[in-house]
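Let's start with one chain on its own, the form predicted alone, as structure tokens.
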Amino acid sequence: MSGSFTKSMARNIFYGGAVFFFLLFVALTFDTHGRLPDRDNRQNLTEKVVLGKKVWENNDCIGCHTLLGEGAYFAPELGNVYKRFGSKEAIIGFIKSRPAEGVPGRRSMPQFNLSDEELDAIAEFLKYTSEINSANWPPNIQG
């Protein structure tokens, strides 16, 4: 019987694909966790970043925001924000600038009134985010 397919030989193909598409995740595994410690910027994670991540997951910055790509789409991205505004002083006085209403007609980043040691630690945790090594991650997309 040429040309036809058995129950035999189907089962095969699946099994065969199935170990090489599982070995082949396992190898980029691998290969990934192996170039994280000079991508994810590691060392620079500080108790001042865990809190300004902890000021950005309370206030969900994510729910208007991207960070590296991750997040709603209605407000800018801000995984290299550090790197537009050029400080954390520029950061935090953005942020401090909000008006309490918000701006009639628009859509704006409400007051959310951190304190000071919230606003150096939400800075802090953006000067951290825009230094890990994305491979230019989200692609500026602009027309």
The other form holds:
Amino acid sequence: MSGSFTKSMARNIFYGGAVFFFLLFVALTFDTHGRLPDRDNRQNLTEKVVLGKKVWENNDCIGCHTLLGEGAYFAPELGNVYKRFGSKEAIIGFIKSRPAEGVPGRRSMPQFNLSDEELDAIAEFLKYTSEINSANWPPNIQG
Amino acid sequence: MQYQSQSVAKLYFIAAIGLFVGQILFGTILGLQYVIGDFLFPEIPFNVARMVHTNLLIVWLLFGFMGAAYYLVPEETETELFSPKLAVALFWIFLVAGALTILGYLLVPYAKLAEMTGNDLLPTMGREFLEQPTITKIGIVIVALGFLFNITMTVLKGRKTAIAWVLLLGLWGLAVFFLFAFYVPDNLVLDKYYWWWVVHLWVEGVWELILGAILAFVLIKVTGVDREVIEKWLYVIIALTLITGIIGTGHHYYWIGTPEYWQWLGSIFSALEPIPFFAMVVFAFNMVNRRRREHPNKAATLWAMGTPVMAFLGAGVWGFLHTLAPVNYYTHGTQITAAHGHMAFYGAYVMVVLTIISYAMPLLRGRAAANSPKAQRLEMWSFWLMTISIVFITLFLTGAGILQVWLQRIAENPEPFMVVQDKIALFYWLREITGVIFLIGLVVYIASFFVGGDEEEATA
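Alternative state: the form predicted together with the partner chain, after the form predicted alone:
Zooming out: every chain and molecule, the one shown earlier first.
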């Protein structure tokens, strides 16, 4: 890289390229916003789901699990757990029954001592999540 | 050291190394929890150890970036720092706030921490890497603004070099995109969409500007190659970074509810993301080959050459491995991602911070140019121990990931997550052993700071 290609030309490509592609990214973001209502299951975004998301966040569930593939890889995917377990009751039952002292030698979810309202909300949140159009991901029910 | 005020960098570098040790210790705890599931349970559950591991990483890299800025900006701009006192004050604020946050993670349940810190007033907690209490996040913004004010004022009053500008741009970008950490919409898809504006636009965007600037600075120093040449390369590399990396964000928008055209955009642009890293390898080796002096700090030169190579392998090659949408459909959210994450972070950001520390620390400690050959030999041992360990950690996680993808997602009768985890435990054991070797490498690295001996004559 010598001869006629100068530092100021490189600089101009940098600034021009950065600005152009950032603006393109912003434009695509606008377009994405316009298309999301058909995909993101917002019609089911009830107050209970919102509470469920808060329970999800306040207990750092993402620190072990993935949700739509994002998070930690220590515990199962939960974006489709509603479909895997088949019902809200099964999800609630699982969370409630975790032993406080764990399982000897094995990974075990902590006992979070959630209230009935919180349990119902987190299950509702996971149901809502399972209905987001995720382009057929995950490949199968095991997540 | 040419300017008195550069000395504040020393504090930042020492803190960075200290927190690095904490990060690796918690890494070995996590690795063990993968195979002995109840290790430290319920006192330190996996999610808590993981928060400590990842948050310490981010914080010590930020300390490293700030130290790098305080060291190189006065030298680039040929003027003293605007306010060394502010730099010292912000250091202690950041360190105390960081330590309190880590203690909060370890001492109280996360939900309790959220309650104690008033998360309900402005909920921002419970998202990966951004787990810090809102009050800590506000503290980070205040420290960042103070830091940027200090560095910007220094640049404005001094000589304006491309390296200083690019560094400043990267640091401002870091602060601006962090603001998206405060936006947590109820809609999960939007939440995820903008979460990546912090995470992706940091590590595959503005942080690479910081990386490029630090590397360019050290290469000028150790090779003596003309600044015009090095700065031209710097601009080319960061141009390629942003041209590919911004739309490359799309590789996170395949399966989170976003429109499916992102599968095309994300695949095409992120497939090009290795190019700037490859350019960085060519750049570093070219500059070292064309060197006009034999700098006595061999260790710093080794780090400066290792950084682009490992960044290319970790971010470039291991990123490309699973970035195409049809591949990612099967690998998304598996140990393949973990493999990539470990080598990319080490290769790009850990190594560039260790590069600037390796170059600057001897000077900050009053040496003429470099540590004694004995100390350097030990440091180079630590380079190889840590670097080879991370290569094997990555390979073992990749092995685990391939089996996981096969057994859980491709095989005729896909098996449940936990069943698969048991079957691939051997790879987790191998990873853990390699992690311990990494820790030994880190101990050797720290030991190298305490080795005396005579300095070699500078042959400039």
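Numbering follows the first chain given and starts at 1. What you see is a predicted model, and the numbers here were worked out from it, not measured in a lab.
At the hinge of two rigid parts that rotate between the two forms, the residue from 37, 59, 66, 51: At the hinge: 37.
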